[in-house]
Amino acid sequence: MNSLPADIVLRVDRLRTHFELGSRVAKSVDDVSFDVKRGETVAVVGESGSGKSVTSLSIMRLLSPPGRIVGGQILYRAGDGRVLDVAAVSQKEMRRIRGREIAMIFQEPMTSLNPLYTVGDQIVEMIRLHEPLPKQEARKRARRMLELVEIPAAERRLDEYPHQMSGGMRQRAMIALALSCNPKLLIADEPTTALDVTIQAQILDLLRRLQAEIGMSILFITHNLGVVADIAHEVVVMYAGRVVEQASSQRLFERQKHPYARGLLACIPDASRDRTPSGERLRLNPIPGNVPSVMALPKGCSFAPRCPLRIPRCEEDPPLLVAEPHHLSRCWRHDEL
């Protein structure tokens, strides 16, 4: 018998998820754990290839083979009351909790909304697949939906193509699909990567004031961890398809306990420090060389080969330490961090 604690709406319980290539495995997310508590948001923070976007997929069961998940449990609270292993429950129970329950927002509108329908009648169908409303009905809610996320003259855009609308608007658009039926928990996959900083901020207000009447949780997913400081309640930073750190956002901006962490945030542009005393404009500080590919891992810490901070035992695989009460690290050196 599955069970959560009450404030718990989703766990992510050592994860595994695998793509198998003949007589090669690519562990794209190896052994993730992590909770999302009731009405919070957790972020999940990494570059490119660190395996946030295939923790999402493996969350929602939107997998496409090779791809399959291999070993964890992902944990769910019904709205029945129910704890659901995602991970293990049939395609007809996922169907009528996908896009009900855990809702998603992907990170290229364009991608995945319908372009040879309307948008109204996208979430049209979205909310009568869940739930059993007359078509004017559902349009009525559907309307309501984009009065929420603050598209103007709604009932005119109901009528209108995806490509008739700006990227801000198309991604408006999206989040008022996601959240059609009510979902307890909205999983976020870079949803401003291809907006604008103004819309960009526009999105992230919306989100929060969404959050914030409706009750509902997030699943943030970005590679931009200066998004996560105005959005999360948790962060969970991921390299090489595993968690090498994880803490409140409060206290991985105050202090990381990781090199990782602390390069993702040293690559952050700052106005108030991109010159010297003399006037000399400093130079962005990137992390230098590439995520490894998840074939071809390097022996022990997978960060090794770029961290500035290695020594000899990086030759052994750290474990997911606790650095400090409430938070972990995958490093040997994170005492002296």
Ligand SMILES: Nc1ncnc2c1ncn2[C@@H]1O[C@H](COP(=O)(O)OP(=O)(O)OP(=O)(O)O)[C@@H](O)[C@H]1O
The other form holds:
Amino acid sequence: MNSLPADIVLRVDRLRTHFELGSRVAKSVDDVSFDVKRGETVAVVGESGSGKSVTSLSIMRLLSPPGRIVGGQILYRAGDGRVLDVAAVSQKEMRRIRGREIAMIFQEPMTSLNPLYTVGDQIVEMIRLHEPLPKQEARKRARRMLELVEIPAAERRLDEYPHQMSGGMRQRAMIALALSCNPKLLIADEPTTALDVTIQAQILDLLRRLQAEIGMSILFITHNLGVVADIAHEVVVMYAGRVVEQASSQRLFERQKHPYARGLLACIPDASRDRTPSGERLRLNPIPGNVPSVMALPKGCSFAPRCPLRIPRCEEDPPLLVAEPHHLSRCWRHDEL
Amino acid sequence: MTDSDILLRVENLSKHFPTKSGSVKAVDGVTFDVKRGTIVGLVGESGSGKTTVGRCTLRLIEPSGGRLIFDGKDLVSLSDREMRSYRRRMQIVFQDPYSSLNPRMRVEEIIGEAIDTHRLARGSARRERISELLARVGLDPEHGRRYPHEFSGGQRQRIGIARALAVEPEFIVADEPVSALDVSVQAQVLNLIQDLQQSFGLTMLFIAHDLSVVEYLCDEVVVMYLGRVMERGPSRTVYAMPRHPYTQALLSAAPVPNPKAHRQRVILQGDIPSPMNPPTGCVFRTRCPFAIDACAEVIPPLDPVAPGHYAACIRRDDPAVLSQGKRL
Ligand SMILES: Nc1ncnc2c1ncn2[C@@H]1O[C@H](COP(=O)(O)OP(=O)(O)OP(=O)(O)O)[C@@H](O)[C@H]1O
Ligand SMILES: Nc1ncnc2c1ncn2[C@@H]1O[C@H](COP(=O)(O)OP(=O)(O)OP(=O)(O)O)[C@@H](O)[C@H]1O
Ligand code: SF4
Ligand SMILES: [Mg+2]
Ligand SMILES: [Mg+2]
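Shown: the form predicted on its own; wanted: the form predicted in complex with the ligand:
Next comes the full complex, and the chain you just saw is listed first.
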């Protein structure tokens, strides 16, 4: 029997998802663990290719071959109280969970919206798939959903097709569709990355408000540390398929216990730090080199080739260590940071 | 400041695209100066006309109206032939390092092509020049033999920059050159841009949507919305005390990596209107928290509010607007 502490909705435990490409293996996700608590937002942050999307697709069981979960568990507390290992349940059970209990939104709204149906029809169908409501009732609920995500003239918008909406509006329609079954967990994969900052601020504001109202948990995937600081309670930093640091947002931004997170924050331009009081520009401190390919990871710590603190011991793979209470770091030298 | 300090003066520039469903006013009466040796940032939301301004200034597309005074000469009045000698002095770097490089050409051919177009070097001098350029942007001269797909995003952006530098330009339009890059690599490219600016005395129009990059890198900033300039001025002044409600909203919405930065968020309602049918008067009024009836009546002129600092808002001296700017 699987079990979970009462306040935890999702526990990703030593998850490993690999892509076998002929004789080569892409270890896209390799030993990733974190918890999502009820009503909390966990942000997974990392640069391109670090394994954020593969993590979320693994949780949704939406991986396409040759992607395969090769190890670990994804424990989820279902609405009926059972604790399921999502990595192991049947596709049939998974279809029931997806949409109804765990919903997902993406960077590109057209990956979830169907261009051939009106927004209203799609939300109505989603509602009726999970709850046997008469059409008129479902339509009323759909209108309320559009109002909830602040789409003006909701009644009229129900009959519009996705292409008739602006980018920000479509994004909100997608959120309305995702939330129309009251999910317990929302997985948001870069939902604001393609949007302008003023629209992004609207959507983040909206998610925060909806979370307070509905009490859902959010797993928020992004590469933008500014967005993380804005929305997350807890932060999971990924690098080359692994979690390298994890802490509460407050803690992580105050003090990084891994040279990678520290390096990331140091290289985001900040005029108050990177220009002198008289306005002269100081040079930025980039992390040298590039993110390694998950197909050819360096031996030992995968950050070592770019790390300013590298020592001979780093040729050994560091485990995720407790650097401080509730602050994890996969670095041999965390106590010096 | 004398006129000779100014390398490029964009004066009342407009560009209207005729389409089936009407004319798109992509750029409408845009005016700003770029001083020699400085970097001017051009910011604004998607569709505000940044790329169109950038392309017009190089006459990669023809302006519908206005003047582009480059080194004292109005480029708009030049014939194609006369324009040729100016082309060499002005180059562009694109956002997308993936699609802006011909995948079937080796890197040395890509850079060599620019050298050949302007007949700058031949034979061994040409080869040497290519190696120098590659080294200058932090690539190995050996890399010249390879094809673009063999490089990472950051390296491809370096190739794009090397190609632009090949003709020894004085002025570069960089259209979102770091937007597609991861932050660790973005910082590498931003350092490179500064080094080049300093060592070659380059002048640059830097188009971006990341406001903290612009605050750090640019001497001056021009804020656009729906084809018009809302505010412009020295970056330090504009960021310290934004006078236009749009600039204020933009700055307040930009997420910063600090959870304690509890800034007064201005959440704008709604979306950017269609440039096919922009609002009358102030184009920002449909989303502006300070809009009053009068805002629909006149197009606010870009008036001076401080030395070199201009804002196009009829309420720019209103205490409410002023205090919003101070609170950021
Ligand atoms: N279908 C696939 N076949 C082979 N490799 C894959 C596949 N999908 C993902 N990968 C690899 O897995 C790694 C992680 O990819 P993932 O999409 O999770 O990155 P990400 O962190 O979401 O990046 P981004 O910020 O660019 O979205 C990448 O190196 C990628 O090349
Ligand atoms: N060739 C064209 N034909 C018709 N309309 C065009 C054309 N090029 C641009 N536009 C329109 O002009 C407006 C300004 O576009 P532009 O590409 O200059 O914006 P931008 O500020 O660079 O936006 P982004 O941040 O998305 O790159 C947009 O509404 C765009 O749709
Ligand atoms: S383990 Fe070593 S190489 Fe890895 S981050 Fe820590 S110090 Fe750097
Ligand atoms: Mg992704
Ligand atoms: Mg553009």
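Positions refer to the first chain, counted from 1. None of the values given here were measured: they were computed from a predicted structure. We call the rigid core whatever largest set of C-alpha positions still superposes within 1.5 Å between the two forms.
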C-alpha of Arg14 moved at least 2 Å between these two forms on rigid core: no
